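So this first bit is one chain, no partners, the form predicted on its own, shown in C-alpha coordinates.
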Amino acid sequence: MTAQLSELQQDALIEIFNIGVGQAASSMSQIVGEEITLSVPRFEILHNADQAGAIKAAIRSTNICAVSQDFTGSLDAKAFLIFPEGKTQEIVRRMLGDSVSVDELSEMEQEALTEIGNIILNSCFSALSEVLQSDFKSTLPVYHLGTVDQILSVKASRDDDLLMLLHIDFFMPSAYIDGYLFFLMTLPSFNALIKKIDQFLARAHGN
(Lines of atoms letter the chains of each structure in order from A and count residues from 1; the text may use other names and numbers.)
(Lines give C-alpha, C1' and ligand atoms only; values in the text may rest on other atoms or scores of the structure.)
Protein backbone atom coordinates (compact mmCIF):
# COMPACT_ATOMS: atom_id res chain seq x y z
CA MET A 1 0.00 0.00 0.00
CA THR A 2 1.41 3.40 -0.96
CA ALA A 3 1.33 6.04 1.75
CA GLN A 4 -1.20 8.58 0.56
CA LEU A 5 -3.30 10.90 2.70
CA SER A 6 -6.55 12.59 1.84
CA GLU A 7 -6.90 16.28 2.62
CA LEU A 8 -9.22 15.38 5.51
CA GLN A 9 -6.66 12.95 6.96
CA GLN A 10 -3.90 15.56 6.64
CA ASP A 11 -6.01 18.20 8.39
CA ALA A 12 -6.81 15.77 11.21
CA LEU A 13 -3.15 14.90 11.74
CA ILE A 14 -2.06 18.54 11.78
CA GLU A 15 -4.81 19.35 14.27
CA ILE A 16 -3.77 16.49 16.55
CA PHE A 17 -0.13 17.56 16.50
CA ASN A 18 -1.14 21.17 17.12
CA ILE A 19 -2.99 19.98 20.22
CA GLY A 20 0.18 18.20 21.33
CA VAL A 21 2.58 21.09 20.78
CA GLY A 22 0.03 23.45 22.33
CA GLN A 23 0.15 21.38 25.51
CA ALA A 24 3.95 21.40 25.35
CA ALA A 25 4.01 25.18 24.91
CA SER A 26 1.88 25.60 28.02
CA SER A 27 4.25 23.43 30.07
CA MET A 28 7.33 25.24 28.75
CA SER A 29 5.77 28.67 29.36
CA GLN A 30 5.41 27.76 33.03
CA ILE A 31 9.06 26.72 33.18
CA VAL A 32 10.49 29.90 31.60
CA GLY A 33 7.93 32.30 33.07
CA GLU A 34 6.91 33.83 29.75
CA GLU A 35 4.61 32.88 26.92
CA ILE A 36 5.88 30.39 24.38
CA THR A 37 3.79 29.53 21.34
CA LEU A 38 4.32 26.38 19.26
CA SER A 39 2.46 25.42 16.11
CA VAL A 40 2.71 22.84 13.35
CA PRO A 41 1.83 24.61 10.09
CA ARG A 42 2.63 21.77 7.70
CA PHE A 43 4.04 18.29 7.30
CA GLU A 44 5.25 15.88 4.62
CA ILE A 45 5.29 12.12 4.20
CA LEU A 46 8.66 10.96 2.88
CA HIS A 47 9.52 7.55 1.46
CA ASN A 48 12.96 6.07 2.11
CA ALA A 49 14.51 7.25 -1.13
CA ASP A 50 13.41 10.85 -0.52
CA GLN A 51 14.29 11.18 3.15
CA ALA A 52 17.94 12.24 3.32
CA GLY A 53 17.77 15.00 0.72
CA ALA A 54 14.45 16.36 1.96
CA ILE A 55 15.60 16.49 5.58
CA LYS A 56 18.85 18.26 4.73
CA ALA A 57 17.02 20.74 2.52
CA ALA A 58 14.52 21.50 5.28
CA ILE A 59 17.04 21.96 8.07
CA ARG A 60 19.64 23.86 5.99
CA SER A 61 22.38 22.91 8.43
CA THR A 62 25.20 20.37 8.32
CA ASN A 63 25.01 19.56 12.03
CA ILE A 64 21.87 19.25 14.10
CA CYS A 65 20.84 18.89 17.74
CA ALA A 66 18.23 16.23 18.32
CA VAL A 67 16.35 14.43 21.05
CA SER A 68 14.90 11.02 20.21
CA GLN A 69 12.48 8.62 21.85
CA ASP A 70 11.02 5.28 20.79
CA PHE A 71 7.24 4.87 21.13
CA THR A 72 5.47 1.53 21.04
CA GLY A 73 1.82 0.56 21.25
CA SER A 74 -0.98 0.75 18.71
CA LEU A 75 1.74 1.85 16.31
CA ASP A 76 5.52 1.95 16.64
CA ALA A 77 7.62 4.99 15.80
CA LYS A 78 11.01 6.51 16.46
CA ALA A 79 10.43 10.20 17.16
CA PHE A 80 12.92 13.05 16.90
CA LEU A 81 12.80 16.71 17.86
CA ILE A 82 15.46 18.50 15.82
CA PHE A 83 16.95 21.97 15.71
CA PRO A 84 19.78 23.23 13.49
CA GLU A 85 22.97 23.48 15.54
CA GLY A 86 23.42 26.93 17.09
CA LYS A 87 19.69 27.75 17.11
CA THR A 88 18.90 26.45 20.57
CA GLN A 89 20.80 28.66 22.99
CA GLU A 90 18.00 31.21 23.24
CA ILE A 91 15.55 28.53 24.33
CA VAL A 92 18.02 27.07 26.81
CA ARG A 93 18.91 30.48 28.24
CA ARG A 94 15.23 31.17 28.86
CA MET A 95 14.86 27.85 30.66
CA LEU A 96 17.96 28.31 32.81
CA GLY A 97 17.73 32.05 33.47
CA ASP A 98 19.77 35.07 32.40
CA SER A 99 22.17 34.63 35.31
CA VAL A 100 23.71 31.55 33.70
CA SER A 101 27.11 32.26 32.10
CA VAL A 102 27.99 31.28 28.54
CA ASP A 103 30.26 28.48 29.77
CA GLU A 104 27.57 27.15 32.11
CA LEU A 105 25.01 27.44 29.33
CA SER A 106 27.07 25.20 27.06
CA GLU A 107 27.53 22.64 29.81
CA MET A 108 23.82 22.54 30.66
CA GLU A 109 22.48 22.78 27.10
CA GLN A 110 22.30 19.01 26.61
CA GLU A 111 20.25 18.49 29.76
CA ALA A 112 17.90 21.39 28.99
CA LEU A 113 17.33 20.32 25.37
CA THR A 114 16.69 16.74 26.47
CA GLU A 115 13.96 18.04 28.79
CA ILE A 116 12.49 20.18 25.97
CA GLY A 117 12.44 17.14 23.69
CA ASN A 118 10.84 15.02 26.38
CA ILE A 119 8.08 17.60 26.90
CA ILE A 120 7.30 18.11 23.21
CA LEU A 121 7.52 14.49 22.05
CA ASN A 122 5.47 13.12 24.93
CA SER A 123 2.86 15.87 24.49
CA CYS A 124 2.47 14.89 20.84
CA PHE A 125 1.98 11.22 21.67
CA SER A 126 -0.33 12.13 24.54
CA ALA A 127 -2.51 13.98 22.03
CA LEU A 128 -2.39 11.02 19.65
CA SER A 129 -3.28 8.69 22.52
CA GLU A 130 -6.28 10.75 23.59
CA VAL A 131 -7.72 11.58 20.17
CA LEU A 132 -7.08 8.20 18.57
CA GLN A 133 -7.92 6.20 21.73
CA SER A 134 -4.56 4.45 21.65
CA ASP A 135 -1.97 3.67 24.31
CA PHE A 136 1.77 4.21 23.94
CA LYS A 137 4.88 3.45 25.95
CA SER A 138 8.08 5.47 25.50
CA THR A 139 11.78 5.04 26.17
CA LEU A 140 13.82 7.69 27.95
CA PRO A 141 14.83 10.66 25.77
CA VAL A 142 18.30 10.55 24.18
CA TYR A 143 20.30 13.64 23.14
CA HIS A 144 22.25 13.64 19.87
CA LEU A 145 24.62 16.05 18.15
CA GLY A 146 25.92 15.33 14.66
CA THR A 147 24.97 15.15 10.99
CA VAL A 148 21.55 14.16 9.67
CA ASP A 149 22.86 10.79 8.43
CA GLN A 150 24.60 10.03 11.72
CA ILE A 151 21.63 10.83 13.92
CA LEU A 152 18.72 9.57 11.89
CA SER A 153 20.60 6.67 10.26
CA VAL A 154 18.62 7.54 7.13
CA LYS A 155 20.76 5.37 4.87
CA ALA A 156 20.19 2.38 7.14
CA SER A 157 16.40 2.65 7.03
CA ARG A 158 14.33 -0.16 5.53
CA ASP A 159 13.11 0.33 1.99
CA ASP A 160 9.50 0.55 3.15
CA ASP A 161 10.13 2.93 6.06
CA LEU A 162 8.29 6.23 6.03
CA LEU A 163 9.05 9.51 7.69
CA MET A 164 6.54 12.12 8.79
CA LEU A 165 8.34 15.47 8.71
CA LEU A 166 6.61 18.26 10.65
CA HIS A 167 7.77 21.86 10.75
CA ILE A 168 7.43 23.62 14.13
CA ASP A 169 7.09 27.39 14.53
CA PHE A 170 8.62 28.24 17.90
CA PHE A 171 7.70 31.76 19.05
CA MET A 172 9.11 33.48 22.13
CA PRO A 173 8.80 37.17 23.07
CA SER A 174 12.38 37.82 22.01
CA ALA A 175 12.98 35.18 19.34
CA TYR A 176 11.61 32.96 16.61
CA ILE A 177 13.14 29.52 16.12
CA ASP A 178 12.14 26.89 13.61
CA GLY A 179 12.40 23.27 14.57
CA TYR A 180 11.31 19.93 13.19
CA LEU A 181 9.56 16.78 14.35
CA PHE A 182 10.41 13.54 12.58
CA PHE A 183 8.47 10.31 13.08
CA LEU A 184 10.14 7.31 11.50
CA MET A 185 7.88 4.28 11.11
CA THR A 186 7.32 1.20 9.02
CA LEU A 187 4.58 1.10 6.41
CA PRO A 188 2.39 -1.23 8.58
CA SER A 189 2.65 1.23 11.48
CA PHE A 190 1.79 4.13 9.20
CA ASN A 191 -1.22 2.26 7.85
CA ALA A 192 -2.30 1.54 11.45
CA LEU A 193 -2.08 5.28 12.16
CA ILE A 194 -4.24 6.11 9.15
CA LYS A 195 -6.80 3.49 10.20
CA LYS A 196 -6.99 5.18 13.62
CA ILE A 197 -7.37 8.59 11.92
CA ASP A 198 -10.27 7.25 9.84
CA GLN A 199 -11.96 5.86 12.97
CA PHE A 200 -11.54 9.25 14.68
CA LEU A 201 -13.05 11.06 11.69
CA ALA A 202 -15.97 8.61 11.61
CA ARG A 203 -16.68 9.25 15.30
CA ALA A 204 -16.38 13.01 14.78
CA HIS A 205 -19.00 12.86 12.02
CA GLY A 206 -21.30 10.55 13.96
CA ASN A 207 -20.74 7.52 11.74
Contents of the next structure:
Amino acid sequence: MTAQLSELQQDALIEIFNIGVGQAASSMSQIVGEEITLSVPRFEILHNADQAGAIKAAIRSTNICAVSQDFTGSLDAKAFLIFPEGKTQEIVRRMLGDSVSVDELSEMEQEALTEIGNIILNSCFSALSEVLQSDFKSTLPVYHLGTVDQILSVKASRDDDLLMLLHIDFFMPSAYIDGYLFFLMTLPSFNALIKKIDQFLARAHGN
Amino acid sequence: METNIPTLHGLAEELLRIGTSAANGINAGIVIIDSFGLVWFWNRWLEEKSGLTAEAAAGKPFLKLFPELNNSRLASAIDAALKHGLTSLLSQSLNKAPLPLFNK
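Would you mind giving the form predicted in complex with its partner chain, to go alongside the form predicted on its own above?
Let's see the whole complex now, leading with the same chain.
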Protein backbone atom coordinates (compact mmCIF):
# COMPACT_ATOMS: atom_id res chain seq x y z
CA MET A 1 0.00 0.00 0.00
CA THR A 2 1.54 3.24 -1.08
CA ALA A 3 0.53 6.53 0.45
CA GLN A 4 0.55 9.27 -2.11
CA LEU A 5 -0.14 12.92 -1.59
CA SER A 6 -1.14 15.30 -4.37
CA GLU A 7 0.87 18.47 -4.81
CA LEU A 8 -2.02 20.48 -3.34
CA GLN A 9 -2.19 18.25 -0.25
CA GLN A 10 1.58 18.51 0.20
CA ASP A 11 1.47 22.31 -0.06
CA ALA A 12 -1.34 22.44 2.52
CA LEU A 13 0.63 20.27 4.96
CA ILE A 14 3.82 22.30 4.53
CA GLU A 15 1.83 25.48 5.13
CA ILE A 16 0.18 24.11 8.28
CA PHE A 17 3.53 22.98 9.70
CA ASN A 18 5.07 26.35 8.89
CA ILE A 19 2.25 28.09 10.76
CA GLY A 20 2.99 25.75 13.68
CA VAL A 21 6.76 26.24 13.81
CA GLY A 22 6.20 29.98 13.26
CA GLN A 23 4.20 30.09 16.48
CA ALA A 24 6.90 28.02 18.21
CA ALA A 25 9.56 30.46 17.00
CA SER A 26 7.72 33.41 18.49
CA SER A 27 7.38 31.59 21.84
CA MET A 28 11.09 30.79 21.76
CA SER A 29 12.01 34.37 20.77
CA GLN A 30 9.93 35.54 23.74
CA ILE A 31 12.03 33.37 26.07
CA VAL A 32 15.40 34.48 24.65
CA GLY A 33 14.52 38.06 23.84
CA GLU A 34 16.14 37.57 20.43
CA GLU A 35 14.72 36.80 17.03
CA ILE A 36 14.54 33.08 16.28
CA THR A 37 13.12 31.85 13.00
CA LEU A 38 11.98 28.30 12.31
CA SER A 39 10.87 26.91 9.01
CA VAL A 40 9.85 23.60 7.51
CA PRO A 41 11.12 23.66 3.93
CA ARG A 42 10.15 20.12 2.89
CA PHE A 43 8.86 16.78 4.02
CA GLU A 44 8.65 13.22 2.87
CA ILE A 45 6.50 10.21 3.65
CA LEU A 46 8.40 7.07 4.54
CA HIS A 47 7.16 3.55 4.97
CA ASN A 48 8.03 1.83 8.13
CA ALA A 49 10.13 -0.84 6.48
CA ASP A 50 12.69 1.69 5.28
CA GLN A 51 12.37 4.26 8.03
CA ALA A 52 15.47 3.54 10.06
CA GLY A 53 17.72 3.49 7.00
CA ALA A 54 16.19 6.68 5.61
CA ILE A 55 16.50 8.49 8.92
CA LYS A 56 20.13 7.49 9.35
CA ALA A 57 20.84 8.64 5.81
CA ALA A 58 19.06 11.95 6.42
CA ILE A 59 20.67 12.70 9.77
CA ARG A 60 24.11 11.39 8.80
CA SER A 61 24.55 10.31 12.40
CA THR A 62 23.62 7.14 14.25
CA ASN A 63 23.39 8.86 17.62
CA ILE A 64 20.52 11.24 18.06
CA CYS A 65 18.90 13.36 20.70
CA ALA A 66 15.12 13.44 20.64
CA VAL A 67 12.06 14.76 22.44
CA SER A 68 8.85 12.83 21.92
CA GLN A 69 5.18 13.26 22.75
CA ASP A 70 2.16 11.10 21.99
CA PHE A 71 -0.85 12.81 20.47
CA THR A 72 -4.27 11.21 20.36
CA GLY A 73 -7.55 12.45 18.95
CA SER A 74 -8.67 13.07 15.38
CA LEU A 75 -5.54 11.13 14.47
CA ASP A 76 -3.01 9.35 16.65
CA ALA A 77 0.68 10.03 16.23
CA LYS A 78 3.91 9.63 18.09
CA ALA A 79 5.82 12.81 17.37
CA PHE A 80 9.58 13.35 17.70
CA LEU A 81 11.84 16.37 17.39
CA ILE A 82 15.26 15.00 16.48
CA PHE A 83 18.76 16.42 16.30
CA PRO A 84 22.04 14.74 15.52
CA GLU A 85 23.93 14.28 18.79
CA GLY A 86 26.10 17.28 19.62
CA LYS A 87 23.99 19.88 17.83
CA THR A 88 21.64 20.48 20.71
CA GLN A 89 24.12 22.18 23.02
CA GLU A 90 24.37 25.06 20.57
CA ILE A 91 20.61 25.64 20.65
CA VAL A 92 20.38 25.41 24.43
CA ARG A 93 23.42 27.68 24.90
CA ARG A 94 21.74 30.35 22.79
CA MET A 95 18.44 29.92 24.60
CA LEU A 96 20.04 30.24 28.04
CA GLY A 97 22.40 33.10 27.28
CA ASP A 98 26.10 33.65 27.99
CA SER A 99 25.79 33.89 31.76
CA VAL A 100 25.60 30.10 32.03
CA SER A 101 28.81 28.13 32.67
CA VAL A 102 29.69 24.94 30.78
CA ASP A 103 28.97 22.78 33.84
CA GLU A 104 25.58 24.35 34.39
CA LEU A 105 24.85 24.06 30.70
CA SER A 106 25.16 20.29 30.55
CA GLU A 107 22.95 20.04 33.63
CA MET A 108 20.27 22.26 32.14
CA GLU A 109 20.54 21.00 28.59
CA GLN A 110 18.21 18.03 28.89
CA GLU A 111 15.49 19.97 30.68
CA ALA A 112 15.68 23.01 28.41
CA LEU A 113 15.69 20.87 25.28
CA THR A 114 12.65 18.95 26.52
CA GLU A 115 10.80 22.24 26.82
CA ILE A 116 11.96 23.41 23.37
CA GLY A 117 10.71 20.11 21.90
CA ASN A 118 7.42 20.54 23.76
CA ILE A 119 6.98 24.08 22.40
CA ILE A 120 7.64 22.98 18.81
CA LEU A 121 5.56 19.77 18.87
CA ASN A 122 2.62 21.45 20.64
CA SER A 123 2.67 24.35 18.18
CA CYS A 124 2.52 21.94 15.23
CA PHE A 125 -0.50 20.18 16.74
CA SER A 126 -2.17 23.51 17.64
CA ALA A 127 -1.86 24.50 13.97
CA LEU A 128 -3.17 21.11 12.81
CA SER A 129 -6.00 21.44 15.30
CA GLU A 130 -6.95 24.95 14.19
CA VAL A 131 -6.59 24.59 10.44
CA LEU A 132 -8.00 21.07 10.18
CA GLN A 133 -10.63 21.62 12.88
CA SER A 134 -9.41 18.58 14.81
CA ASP A 135 -9.03 17.82 18.50
CA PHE A 136 -5.99 16.37 20.23
CA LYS A 137 -4.76 15.41 23.64
CA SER A 138 -1.07 15.07 24.38
CA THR A 139 1.25 13.43 26.88
CA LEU A 140 4.15 15.23 28.56
CA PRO A 141 7.37 15.42 26.52
CA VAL A 142 10.04 12.75 27.05
CA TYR A 143 13.77 13.21 26.34
CA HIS A 144 15.79 10.47 24.63
CA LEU A 145 19.47 10.11 23.83
CA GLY A 146 20.67 7.08 21.90
CA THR A 147 20.82 5.47 18.50
CA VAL A 148 18.14 5.85 15.85
CA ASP A 149 17.22 2.17 16.31
CA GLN A 150 16.86 2.45 20.09
CA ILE A 151 14.75 5.58 20.05
CA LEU A 152 12.45 4.85 17.15
CA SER A 153 11.76 1.29 18.24
CA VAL A 154 10.46 2.66 21.56
CA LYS A 155 7.05 1.87 20.20
CA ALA A 156 7.18 -1.41 18.34
CA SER A 157 5.75 -0.23 15.08
CA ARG A 158 3.82 -2.17 12.53
CA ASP A 159 4.72 -2.78 8.93
CA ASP A 160 2.01 -0.57 7.52
CA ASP A 161 2.80 2.37 9.82
CA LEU A 162 3.84 5.54 8.08
CA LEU A 163 6.37 8.12 9.00
CA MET A 164 6.20 11.77 8.04
CA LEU A 165 9.68 13.22 8.02
CA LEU A 166 9.90 17.01 8.09
CA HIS A 167 13.09 18.98 7.89
CA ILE A 168 13.16 21.88 10.33
CA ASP A 169 15.59 24.78 10.07
CA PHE A 170 16.55 26.87 13.08
CA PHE A 171 17.84 30.35 12.37
CA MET A 172 19.15 31.79 15.61
CA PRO A 173 21.28 34.90 16.05
CA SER A 174 24.53 33.97 14.29
CA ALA A 175 23.70 30.28 14.07
CA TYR A 176 21.93 27.91 11.77
CA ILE A 177 20.94 24.44 13.00
CA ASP A 178 18.90 21.84 11.21
CA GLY A 179 16.84 19.12 12.80
CA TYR A 180 13.94 16.85 11.96
CA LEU A 181 10.37 16.34 12.98
CA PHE A 182 9.01 12.80 12.78
CA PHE A 183 5.39 11.82 13.00
CA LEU A 184 4.89 8.11 13.29
CA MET A 185 1.31 7.12 12.58
CA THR A 186 -0.78 4.16 11.57
CA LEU A 187 -2.29 3.94 8.10
CA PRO A 188 -5.83 4.70 9.39
CA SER A 189 -4.49 7.84 11.13
CA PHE A 190 -2.67 8.89 7.99
CA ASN A 191 -5.88 8.43 5.99
CA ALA A 192 -7.77 10.50 8.60
CA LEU A 193 -5.18 13.26 8.12
CA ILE A 194 -5.59 13.19 4.32
CA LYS A 195 -9.36 13.38 4.71
CA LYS A 196 -9.05 16.41 7.01
CA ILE A 197 -6.71 18.10 4.52
CA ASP A 198 -9.18 17.50 1.69
CA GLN A 199 -11.98 19.00 3.78
CA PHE A 200 -9.76 22.01 4.51
CA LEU A 201 -8.91 22.43 0.81
CA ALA A 202 -12.59 22.19 -0.12
CA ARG A 203 -13.43 24.93 2.44
CA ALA A 204 -10.52 27.08 1.27
CA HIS A 205 -11.60 26.85 -2.35
CA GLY A 206 -15.26 27.21 -1.49
CA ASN A 207 -16.48 24.06 -3.19
CA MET B 1 -22.21 -4.61 59.04
CA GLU B 2 -23.99 -2.53 56.44
CA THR B 3 -22.41 0.67 57.72
CA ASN B 4 -18.97 -0.65 56.64
CA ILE B 5 -19.88 -0.68 52.96
CA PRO B 6 -18.73 2.66 51.57
CA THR B 7 -21.12 4.50 49.31
CA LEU B 8 -19.90 5.95 46.02
CA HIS B 9 -20.41 9.40 47.46
CA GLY B 10 -18.47 8.46 50.59
CA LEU B 11 -15.59 7.11 48.49
CA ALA B 12 -15.46 10.27 46.37
CA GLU B 13 -15.36 12.41 49.49
CA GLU B 14 -12.62 10.29 51.01
CA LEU B 15 -10.55 10.46 47.79
CA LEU B 16 -11.03 14.24 47.67
CA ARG B 17 -9.91 14.55 51.28
CA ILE B 18 -6.77 12.44 50.68
CA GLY B 19 -5.98 14.27 47.42
CA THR B 20 -6.38 17.68 49.00
CA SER B 21 -4.25 16.72 51.95
CA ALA B 22 -1.45 15.40 49.65
CA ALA B 23 -1.60 18.49 47.42
CA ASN B 24 -1.39 20.74 50.48
CA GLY B 25 1.50 18.80 51.95
CA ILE B 26 3.98 19.03 49.09
CA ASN B 27 6.68 21.64 48.75
CA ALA B 28 5.47 23.06 45.42
CA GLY B 29 2.66 25.17 44.13
CA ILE B 30 -0.43 23.50 42.71
CA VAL B 31 -3.28 25.39 41.14
CA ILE B 32 -6.19 23.79 39.31
CA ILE B 33 -8.18 25.90 36.88
CA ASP B 34 -11.30 25.06 34.92
CA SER B 35 -11.99 25.45 31.21
CA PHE B 36 -12.83 29.12 31.75
CA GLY B 37 -9.49 29.78 33.43
CA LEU B 38 -11.10 30.16 36.87
CA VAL B 39 -9.29 28.91 39.98
CA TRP B 40 -10.72 25.76 41.56
CA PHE B 41 -7.86 24.71 43.78
CA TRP B 42 -4.99 26.67 45.31
CA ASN B 43 -2.69 24.71 47.60
CA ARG B 44 -1.10 25.76 50.88
CA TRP B 45 2.35 26.39 49.35
CA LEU B 46 0.77 28.94 46.98
CA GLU B 47 -1.14 30.53 49.84
CA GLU B 48 2.12 31.07 51.69
CA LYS B 49 4.19 32.30 48.73
CA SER B 50 1.55 34.49 47.11
CA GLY B 51 -0.02 35.86 50.26
CA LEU B 52 -3.39 35.03 48.76
CA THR B 53 -5.64 32.54 50.56
CA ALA B 54 -7.33 29.68 48.74
CA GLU B 55 -10.64 31.23 49.66
CA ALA B 56 -9.67 34.55 48.08
CA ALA B 57 -8.30 32.88 44.91
CA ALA B 58 -11.22 30.49 44.37
CA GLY B 59 -13.42 31.36 41.43
CA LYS B 60 -11.12 34.20 40.24
CA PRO B 61 -9.64 34.21 36.72
CA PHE B 62 -6.11 32.86 37.30
CA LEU B 63 -4.43 35.21 34.82
CA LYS B 64 -6.07 38.24 36.44
CA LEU B 65 -4.48 37.33 39.78
CA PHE B 66 -1.05 37.91 38.19
CA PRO B 67 -1.35 40.66 35.55
CA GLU B 68 2.40 40.19 34.88
CA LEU B 69 1.55 36.89 33.18
CA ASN B 70 -0.09 38.64 30.25
CA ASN B 71 1.53 37.30 27.03
CA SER B 72 3.86 35.05 29.03
CA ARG B 73 4.94 31.51 28.20
CA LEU B 74 2.72 30.28 31.06
CA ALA B 75 -0.28 32.10 29.58
CA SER B 76 0.36 30.46 26.17
CA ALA B 77 0.73 27.06 27.85
CA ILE B 78 -2.62 27.51 29.61
CA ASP B 79 -4.18 28.59 26.33
CA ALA B 80 -2.77 25.49 24.55
CA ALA B 81 -4.24 23.27 27.27
CA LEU B 82 -7.67 24.89 27.34
CA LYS B 83 -8.06 25.42 23.61
CA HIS B 84 -6.27 22.40 22.19
CA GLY B 85 -5.94 19.89 25.05
CA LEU B 86 -2.13 20.07 24.84
CA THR B 87 0.23 19.43 27.76
CA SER B 88 3.17 21.79 28.35
CA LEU B 89 6.36 21.59 30.33
CA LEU B 90 7.89 24.81 31.65
CA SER B 91 11.45 23.97 32.61
CA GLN B 92 13.31 25.73 35.38
CA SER B 93 16.19 26.30 32.96
CA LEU B 94 14.14 28.45 30.62
CA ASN B 95 11.61 29.80 33.12
CA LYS B 96 13.34 30.99 36.27
CA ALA B 97 10.09 31.91 38.00
CA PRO B 98 6.91 31.21 36.03
CA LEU B 99 4.84 33.02 38.68
CA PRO B 100 5.91 36.41 40.06
CA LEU B 101 6.11 35.13 43.65
CA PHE B 102 9.64 35.84 44.73
CA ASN B 103 10.22 39.41 43.66
CA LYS B 104 7.37 40.94 45.58
